[in-house]
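For reference, the chain that follows is the form predicted alone, supplied as structure tokens.
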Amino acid sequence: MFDPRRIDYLLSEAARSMEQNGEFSQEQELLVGVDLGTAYVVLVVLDPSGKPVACEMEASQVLRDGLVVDYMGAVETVKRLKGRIEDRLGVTLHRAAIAVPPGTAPADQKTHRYIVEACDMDVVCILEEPVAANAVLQIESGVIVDIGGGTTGLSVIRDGKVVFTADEATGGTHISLVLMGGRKVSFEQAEEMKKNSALQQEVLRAVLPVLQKMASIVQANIQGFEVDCVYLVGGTCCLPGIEEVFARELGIPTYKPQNPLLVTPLGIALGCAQQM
């Protein structure tokens, strides 16, 4: 069932577990979820609880919309996640889940999980995203909406069930490469200035245009569907401010958890667990 507070006390756990160490029993099973994305890769680690004990990450672009463009970065990225992980655990980690964007060919599914066999795990399932997604999120009815590096993608969930997937081509480089061409900046200042929490009003007014662009891709692909809220997630919708673009654009209420970035990670973790 959908929770507001139990997200947001789930993210939350997850993002301070980026900070703690623990000592673990090898016998423990710890659930590791693996996300490869298009400007990030993130490592979550859940208890057998399900409670989040370690998460780290890093910025990358071993992927492109989906797809491996780096094989050989992706495996050194996520063997250093690991080992980083391991290190503050004090135990090793030998399985994990992995999750792909809907319509990925098996080929394309099976270099993902080649990657992470390459760093010792065994990949226990492949998940489709918005359906990691929804293992954290758990709404019945709605569209989750998973802006990310390079696309936007979008779900429509009904009785808990995807019942139709779209992807596009504008996600948060896009907004970057407006962020460079009207302030003259290079790419990775770029990048900085989205993060910098002094500059996001001055980001949100340069590029409305964009989130704008977002949110109609969203209309377009949701016609013919009833649907009574948009569910924000992905690296991209941590800009402050790109809820409210949405609800005004869509004319649709508009829900974005505290941490929208490791919505998607955590429910790959999650996945993991029912696999055990």
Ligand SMILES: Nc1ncnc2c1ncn2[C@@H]1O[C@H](COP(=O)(O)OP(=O)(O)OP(=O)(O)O)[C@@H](O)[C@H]1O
Contents of the next structure:
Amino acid sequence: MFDPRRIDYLLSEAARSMEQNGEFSQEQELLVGVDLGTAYVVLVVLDPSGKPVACEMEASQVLRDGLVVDYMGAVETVKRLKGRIEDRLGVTLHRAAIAVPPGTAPADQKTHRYIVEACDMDVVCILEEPVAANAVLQIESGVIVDIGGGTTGLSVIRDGKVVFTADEATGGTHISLVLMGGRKVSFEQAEEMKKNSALQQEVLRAVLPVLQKMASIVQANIQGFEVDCVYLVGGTCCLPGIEEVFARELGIPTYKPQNPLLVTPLGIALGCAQQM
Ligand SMILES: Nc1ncnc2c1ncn2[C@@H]1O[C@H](COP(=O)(O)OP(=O)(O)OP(=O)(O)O)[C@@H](O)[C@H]1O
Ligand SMILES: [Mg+2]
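For comparison with the form predicted alone, kindly provide the form predicted together with the named molecule.
Everything in the complex follows now, all chains and molecules, and the chain you saw is the first one.
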């Protein structure tokens, strides 16, 4: 059942687990969610009770448009993140879950699997990304909007199941490009500006047309569906105020969890644990 307090608790535990170390005797029971994204690679580890106990992430360019473009780079990145967690927890990680965008061809799913297997983990489960996100949100109906680095993805949920998905170009990278042009800064500086709370209002004003474009992608794709609530996930939704833009543009109540960036990575491990 959708419960904002449970969601924020889980996400804050996941965020906290980026900092904490611990010793685990039952290493066989730990489960790693591996999220290979266009902007970030994120690993989240769950203990047998489903509690997040470690999280590591790195900015990355090993994927483009949801497809792996740098296989060796992806393997090295996952190995590095896995190694850091193993050092912190004093364990060896053996079992992983992964997720792919809806409609990913079997050959591309295999590439994801091989990357994780090359890091000495068994892939015990492959989920579709919106299914992973909904393992955290647990909504029965509505639309989950995932705005990552490259695209705005949306999934209409009915009776707890994904009934329609769409994914269109326009993501966090476009926001950074607009800031680069408007503020005459480098891409890296634009990425930092987005995360600087002192610049919140300025950034929101400058990128409003991009956020409106994202909302219009959702609007165009949910025609014909009864949607009573919009749920925002993905790193770009960390932007303060994006939820108000969506609510205003779509005329639909819009919910955003604390730390939307971690919803899918956490859900990959959680969704897999729920299936086992
Ligand atoms: N605090 C923040 N405020 C605004 N944007 C942020 C913040 N933190 C991260 N981002 C942006 O979120 C985006 C990455 O989000 P996410 O990790 O969900 O993407 P991804 O899964 O790697 O990409 P995709 O889903 O497109 O494959 C980047 O564009 C990054 O700049
Ligand atoms: Mg993503």
